[in-house]
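Here you get one chain, nothing else, as structure tokens; it is the form predicted on its own.
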Amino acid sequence: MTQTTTSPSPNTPDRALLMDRGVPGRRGIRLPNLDVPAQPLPSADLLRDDLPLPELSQPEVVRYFTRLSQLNYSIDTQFYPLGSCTMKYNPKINDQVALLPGMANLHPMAPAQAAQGALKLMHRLQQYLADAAGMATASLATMAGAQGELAGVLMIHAYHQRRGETDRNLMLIPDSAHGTNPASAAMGGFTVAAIPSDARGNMDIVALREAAGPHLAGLMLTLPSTLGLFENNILEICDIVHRAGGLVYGDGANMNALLGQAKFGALGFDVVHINLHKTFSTPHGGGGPGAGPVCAGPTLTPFLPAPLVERASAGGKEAYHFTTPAQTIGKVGAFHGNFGVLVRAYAYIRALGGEGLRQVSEDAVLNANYLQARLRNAYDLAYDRLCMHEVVLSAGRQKKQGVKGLDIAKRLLDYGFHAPTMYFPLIVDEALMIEPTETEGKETLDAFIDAMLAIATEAQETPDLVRNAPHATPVSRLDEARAARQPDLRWKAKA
């Protein structure tokens, strides 16, 4: 991997420094006396003596890893404008609630009578999420957004199969969709066809009408779209699909723009998944944890993945137990979902209430449109109209000056900001997809805007400065092609 590093100092962690600092005889920890019988070593062919480990004092180890952690980009320290990811600040109290012993230490196989509090929480959360989406009920079993997509697709498949319409094998997806949408549809056994966007970023209604034939199973639609736009023709779109005998699946990944403003069920959707790890207070990123509850209208409720939590009466008292929908697609994972994420979502909803959730969407949309208004004269707009929770810019004019979107993203690192999402949606040339989220204040947004404006000026006056960025980070720009083809993933001792 080709890379350039700054000159390492005693306080700068380089990938080799920890190994190089070792001094024979130093110890960072003293292990307790062995309290179990000693076990024989494996056979000699499984042992090796060529794995030198550093010998360091405890302060050296602590300082090294603490400093290393400070180089990580974190929402707790800096602005994280990744479009579509909703990298917002989440209240720490919700983490504390999820870590309460009664929550964190409850065994997933505990009998229902010993887990009534947890089941009551899940039952209420089902209702809250279904109400927010305008649906009949919800299943909390799906443990990621992509798994929620797959569950929704499988529910549509099961619905058509039960009706004997086995020839409905076509799933329509907008050309601006998340990449997981066509993947989920294909995994669900459908043939995928893309519907193009029109000049305003909406779905091309003419193309939709032409594709909505007798083989149509459904449409997967993200609302707001990945372009950060509300689909103006959503009522007509759902009507076209339903008239053709199909069902409408909603990707609710961007639901923080809709809370308290619009409900999927009222718009005509039949099933929708919600990313709790984006909208409802679980930190996003790092591969997990996640949760993607599926909310369904009356048509698809019988097909929801199991289990659901149901309330009943026993001896004059309320009691909660797991239940399985009549035509369920089955289980999609072990047990009953990612419980810690569900607890965080429940705490978040109860703390904010209806008015607070409505303000979430209002602030998210306001922040994105503020960015759009301040940056529209320095960058091209993918679509010149009011946006929702995120704004998609294009570095098209900078590209004409020899500066690409990637260069701008790298230069932002020098200004102390994480890069926005780049080159997505794919239908936007040199796309820079920025989501400020609802948790950022005006001062932070202004600082980010100032950096973006400064970079636009640099791209015009000193393009090499931007093309060679970053300049102030411990590792400068990698040779990305060589890094992908010839990755250097091992530490090697200095000669």
Ligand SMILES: Cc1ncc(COP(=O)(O)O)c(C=O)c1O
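Residue numbers count along the first chain shown, from 1. Given the structure is predicted, the values throughout are model-derived calculations rather than measurements. Note that the rigid core is defined as the largest set of C-alphas that superpose within 1.5 Å between two forms. First, how it differs from the form predicted in complex with the named molecule.
- After superposing the rigid core, the Cα of His471 is displaced by less than 2 Å between these two forms.
- Once both forms are fitted on their rigid core, the CA atom of Ile29 lies 2 Å or more apart between these two forms.
- In a rigid-core overlay of the protein, Leu47 has its C-alpha displaced by at least 2 Å between these two forms.
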Second form
Amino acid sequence: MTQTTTSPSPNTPDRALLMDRGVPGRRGIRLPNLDVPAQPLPSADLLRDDLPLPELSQPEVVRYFTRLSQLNYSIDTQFYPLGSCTMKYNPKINDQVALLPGMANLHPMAPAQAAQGALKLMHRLQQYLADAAGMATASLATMAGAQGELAGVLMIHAYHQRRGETDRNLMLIPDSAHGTNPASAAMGGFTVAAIPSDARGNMDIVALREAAGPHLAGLMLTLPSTLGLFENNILEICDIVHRAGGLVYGDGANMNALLGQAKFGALGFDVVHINLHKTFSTPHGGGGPGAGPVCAGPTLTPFLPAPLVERASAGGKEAYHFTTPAQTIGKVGAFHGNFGVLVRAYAYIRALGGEGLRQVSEDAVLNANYLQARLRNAYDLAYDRLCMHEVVLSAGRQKKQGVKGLDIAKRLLDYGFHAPTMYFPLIVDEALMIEPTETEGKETLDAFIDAMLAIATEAQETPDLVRNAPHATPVSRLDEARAARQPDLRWKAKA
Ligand SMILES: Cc1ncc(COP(=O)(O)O)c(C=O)c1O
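Having seen the form predicted on its own, the form predicted in complex with the named molecule:
Time for the whole complex; same chain goes first.
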């Protein structure tokens, strides 16, 4: 058989589409002679012979699709330093646990007596998460971080309404908050006002004091902030808000920075959400199902979204059932949340235990600070202080050399790395937000650092190389907005 196409080397982009690779007469399969009576074809108007299907051998088809699958960047193939939307390695065994027939095939309408094991798991998870956050209890019903935020602000709203303080409609949000926070507050019906950050990346306390007036409903604070920093004045901040009659909401999506080190409840927060699809063993960033449980302190527990799972004793035996908190904001989705994600989180927590969870935060913070220490001479630091789970660099220096943050992110693709989050947080010029996560080893971090250092040198010496990157990917710079809005996915025959 003559080979008309050569297999591309793994690093050589091969843009020929399958439809264009055919060679007339080539076959992928040879059908046996007909050994049953021939059947008549449908009528001619239902038949067509104008489909220019490519004629290919089996290996060509297999190689094409295998190669295509290899072009997918994934956490199973490489390091994924995406700040804020953390893609960390999650143990595969937790997927297997979630896929056990008793878990995966359980019908959401199964009566509680037939689902005691599942309810027990949910009850325990409620408590584990509440303990980790230093709160009274948790609702597992919310299915995303942003949904947890919305539930939290609706709880704050319901609390003020119930006390007759109906004109408390102001939600304060620092400018270093996650972008979903102001959106959730606005959806919850609040007027949103931003509090600026000071020169150290903390919230400007003077501005907070001025804004905390009689209309204050609450404050939403992302901890660690999107600058990757711990808020140094958190105790004072919670105190100011409480004295003004407001409540404090914590965005705890990035609990992997705090586990076993600091508890939201002890810091003064009234309600907090946690992203299980980030910290607790479900991949984040892949667009798959998530869970954003809401944990509440005593003040807001009665307002939690339904259902909660409660334990009772019946005839000397423990029994579990769903309950609805007294002043609940109601249901936030069908049934009981994303059960498979809850199972993964439960398995993860049980496998690691208290010590293991503490080590998660130690490693996450150590890894980010290692990157910061080794990259600080080549890039500007947004804030020159110890960071938490992620480090925010600025490509301000490179911008003066004519190379932007976007160019650096694109050049990283040539070195085999996924790009970090760029241009976020908005308050950092040319931001490159890098989260190594706790699951990467030193060799991987060193390889990434070497690539970043090499790119910094290239920005100085051969800026065009960086400006025109990537060079080794199948496609180069796309019009990403147009690609999303007007995807061109149909193959058209060449004229
Ligand atoms: C700090 C923070 N808050 C909230 C969210 C929103 O979570 P979700 O994407 O599940 O809505 C994220 C997302 O990664 C986040 O990083």
